[in-house]
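Shown next as structure tokens: one chain only, the form predicted alone.
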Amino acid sequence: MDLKSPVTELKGVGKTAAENLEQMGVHTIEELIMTFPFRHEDFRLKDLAQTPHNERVTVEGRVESVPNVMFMGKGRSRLQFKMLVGNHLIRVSFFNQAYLKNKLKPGAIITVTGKWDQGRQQISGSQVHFGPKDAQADFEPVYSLKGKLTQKKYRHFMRQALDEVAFMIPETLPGKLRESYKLLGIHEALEGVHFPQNAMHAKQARRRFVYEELLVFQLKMQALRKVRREDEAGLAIHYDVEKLRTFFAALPYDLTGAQKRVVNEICKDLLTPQRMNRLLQGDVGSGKTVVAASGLYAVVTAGFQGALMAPTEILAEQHLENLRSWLEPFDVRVELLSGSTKAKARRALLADLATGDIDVLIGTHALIQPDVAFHKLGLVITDEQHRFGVNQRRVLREKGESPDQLFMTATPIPRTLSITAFGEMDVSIIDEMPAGRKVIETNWLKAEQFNLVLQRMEQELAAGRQAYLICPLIEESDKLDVQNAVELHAQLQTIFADKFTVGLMHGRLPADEKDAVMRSFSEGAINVLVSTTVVEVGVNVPNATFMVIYDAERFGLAQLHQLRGRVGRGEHQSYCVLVADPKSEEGKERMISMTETNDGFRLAEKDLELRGPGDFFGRKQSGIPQFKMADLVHDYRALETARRDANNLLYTDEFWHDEEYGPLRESLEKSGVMTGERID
């Protein structure tokens, strides 16, 4: 037997067996080894007395009573009895398994495990062991398992592989990682990993397991970003420096510590042969616009040219507008390409653009044709950048050669996922608001008192405002109790008839309905616009001064603070309402933390914390890897250090050449990233 013999091959693992273990893709013995519990029970002895309400435990004790069976119909009962626990006299109880009430003699010692209700005094038992503590592990792992397997018998596998052939499975981290961090061997790793002698062996095992795992995933990341930059050869564009700082001069106010920060970045960027790969995050209302705009002035003034992408054609008038009022009167000329854009008009920009006569081309997908081509491209800005495909963004940067690219997002996005789901790029972040930007109040209450959040509102729309109200659904839904759009637009419409304009925007809308509703909201004929989150992103409506939200805990924190800075645009004073009754904890935490800060950071970490990374996003993130052992919320500070080995591991010949960092290095080549592929 060796590492690579099938699992049937361990005692017990007949067809059935060999078929679940399939299912978890486990084949090898190798392979059993290497699957992680998700976590251990802990069966240490507590004191009643210093148990918290509702948390787990186990206690030894003595059966005080005769068990008593209650059935409950449809094959449901409840087991309940008497015991004393040291000076406790407690009850137990056990449901659907009337079958101890024979097993459970009074005298009777016993350990069981179960949830502590402090104030009843009783335990809701989940395991009974018959007898004393003593024969019982303190930590037993608990695995993800598939069909038949029970967690008993696949610690019997486990046992057996362990025994078997574990001194086999040769060490993949380096003696000196491990001495610097004081990390176990790979051999008592395994052994504190499925089978701990107590609580800190089990600590310690899964530590090295987070920072290998951590380790070798950042190894990928910092190869791919290294493999792109000595690959990929860019262009060094020289800009005026003068002609920029004028540029800032003539501003109509001071940029931010952080935006200049970010500027610097971006310049420096510029200078260098090597390809810019960089995101820029910024909450809403940052001033992100106005440093793309300094970017495509710098690239302009050293005879290049820059294309901005954004996702929507109202989304990319709005960027005509600014930039234009920026860029004008320095004799640079901004055009706009949609898919709005006449035939004829479109074939005269299209040559201006070829011959150089335009300098910025601001544009939605428009952008990607064919037929649209640059005489000298130098910088590529893609605005919400994820709501662009990887092929789209790839067809505009291949408009130049190897031009710089700039990826911008409103989603504040919290450091351990941007480390890990854009970890090949340079990232800058405006985490600073602009001077004067007044907060936006948020107040959440309960359905029953929607009438008031109305009057509220009929007093900013007739002090000449105007509102949004966003709801999760377009139309009535059998499956979810919360209210429409199609409905509370009918329902608005009635409450302010002859007094406002409702107008009612939602996905299922043609594009052009879509933006011809929003071109009425920003010109202001439509009073209240009721949507759904479709005006998520990229709305610039400085006169819209009243946000509600309705059902607001079916939204993630991230998605309500996108919401909530679509008002606040503005010189007067903004608020935003959540409409809910959430029904959980998390929910209500969710609501609470929305009324205690504006900062979009800070809410992305409370986000992050209480959804976990895979959710995040609203979708599953193709950038943020399933780790084994590692939990990116617990375990930032070792992706942090991870991060910073593996790019100092990449740039030594030690890594390259020493035996000890064979493993790793066959990681890397089995990944694909050294030919700059990218990894998922």
The other form holds:
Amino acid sequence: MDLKSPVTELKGVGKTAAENLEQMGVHTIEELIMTFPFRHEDFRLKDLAQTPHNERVTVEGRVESVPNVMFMGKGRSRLQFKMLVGNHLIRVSFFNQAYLKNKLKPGAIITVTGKWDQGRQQISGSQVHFGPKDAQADFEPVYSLKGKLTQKKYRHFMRQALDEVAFMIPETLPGKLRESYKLLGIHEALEGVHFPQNAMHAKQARRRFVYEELLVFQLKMQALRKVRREDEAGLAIHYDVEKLRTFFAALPYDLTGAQKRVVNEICKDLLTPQRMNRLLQGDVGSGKTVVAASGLYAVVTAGFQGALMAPTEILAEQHLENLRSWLEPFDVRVELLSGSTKAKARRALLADLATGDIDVLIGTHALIQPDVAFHKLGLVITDEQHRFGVNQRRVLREKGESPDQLFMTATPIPRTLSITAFGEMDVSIIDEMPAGRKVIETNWLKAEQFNLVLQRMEQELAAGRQAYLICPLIEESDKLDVQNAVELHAQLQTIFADKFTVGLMHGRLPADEKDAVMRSFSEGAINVLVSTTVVEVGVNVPNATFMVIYDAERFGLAQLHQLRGRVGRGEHQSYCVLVADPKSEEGKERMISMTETNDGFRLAEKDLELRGPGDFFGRKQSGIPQFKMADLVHDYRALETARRDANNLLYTDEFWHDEEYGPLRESLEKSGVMTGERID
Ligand code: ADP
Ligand code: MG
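Having seen the form predicted alone, please provide the structure of the form predicted in complex with adenosine-5'-diphosphate (ADP).
Then the entire complex follows, led off by the chain already shown.
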């Protein structure tokens, strides 16, 4: 028998068992061994006096009475007996296991596992072992099985397999790494994963496999990055440092430390002949636009053109306004191309773009139309990158000869996720807000307190400020969303009658109407904007200081934070009111987190903790790998370590030549990364 032998060579694996194993994807003995349990049943002895009500316990003791069996019809029965545990006399009951009666003789020492009922001083038994505890293992593995396979049978197969062939499994982690992290060797680790001797053994075994799994994953990611760097010749853009300095000096404010750091990271990438592939994360209001402008200006000083793509026309227009005010004094021509650019203007614009007369082109999806051709495109920036599909981003970058690329996002992504989902990108983070920014005061109120909310809103409006009211979001039905918005809009119109103007905005409005509403709000003609979540992205109305989010419990933390980011953009103190009656503990926790912090990264970590990595990106965008052992929420340290090690290893000779590293190299080769296969 060896690792590749079929499972049918194990004793007890008959036709049915073999079929069931096959359904689990287990054909060989090696595959059986590599199928890990998803948890362990804990059979360690517990002190009843310390055991909370309804908790599972294992106790050892003496049978004190002849078991009494009661039949309850329909083949159901209950068996009960007294048992002495230490000096504690308790009752034990088993359902539908009348056959135990003959085996439970008074005076016999047994070990019972079950649920502890503190009030009745009784254990509802689930398992009994005839004899003292020491003959029974502390932990038993529980596997995810198919068909008629029982845990007991499966454990039996596993025991055989480990005893007979486990020693043939080759070590996959080099000694150097195992020593430096004190990781178990493969055989001891396998034993610990399946049949740990104690809690420590189980923990150490898990630790080894978590590290190995993350290391292999990171090797793939980092190798991909390395291959891309080396293969994808990009442009070396020799920008004019003096001109950039003058540009920074002319800005109305100093850049924050974080902005400066990120600008430097970008400039360094521009200079190198490899193509930049960088993700810029910065919380709402952290000042990504000016960073983008710096990059665009840098490439212009080197004789290249730049492009900036935004998800909506309003955003594109705001960018146009900002970039013109910053760049025009330096003779940079900035233009806008959007769906509403008229045909004649568009023709002229495209002509100037093709000759290089236009330095920076800002736009919406309109930028990726086939007839948009640049003269010499050096840098492509995508704002709110998650709003665009992979293909849209690709089309834009193909408008130049390998231009550098920068993706910007205001959705903070917890580091563990960003280095897994975007592991092959370089990541820059703006983790500092411009000085003097006031913290948005956030409060959580119940729906019945809505009048209070309206009073506060009225005060703000009377002081000349503006307000947003975000409507209930009803999942899977934007029809109802619209209805809610329409109703709330009507209500507010009645309430504020001649005092204030109330505008309405939702996804079903035609694009030009949406723009018109947004524009009047931005110009101050509308005082209160009732809206669905369509206002979520990037809009800047500094005079808006009051944000009400209705039914806030229906939103995830990331989205609440994005919505809140619509206020707090000007000189005035801003407020956010969450109107919510959350039913679940998790919902309550989300509301409390919002009132406690304005830090998007902390909220993102919290969100990850509450919802888990699978849900974090929502249904559409995932890219999160499935791990057998590792858990991205709890194993983030191991992930960081593995990432660092992977990055170093790839640049060492020993990794590429030493025999010890063979298995790691093999998993890398199997992944196809080294042959240049792409992930995106
Ligand atoms: P976001 O990162 O959300 O896109 P913006 O680029 O729109 O943020 O910047 C938000 C606001 O902060 C803008 O009004 C911008 O001019 C201002 N701002 C950016 N950087 C600074 C800074 N270093 N000091 C002061 N204000 C800044
Ligand atoms: Mg922005």
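Here, rigid core means the biggest group of C-alpha atoms that superpose within 1.5 Å across both forms. Bear in mind that the values here come from a model prediction, so they are computed numbers and not experimental data. Residue numbers count along the first chain shown, from 1.
- Query: Would you say E164 moves between the two forms, meaning its CA shifts by 2 Å or more once the core is fitted?
  - Reply: Yes.
Honestly, after the rigid core fit, is T364 moving at least 2 Å at Cα between the two forms? Stays below the 2 Å threshold, so no.
Given a core-based superposition, decide whether the C-alpha of N277 shifts by 2 Å or more between the two forms.
Result for N277: no, shift under 2 Å.
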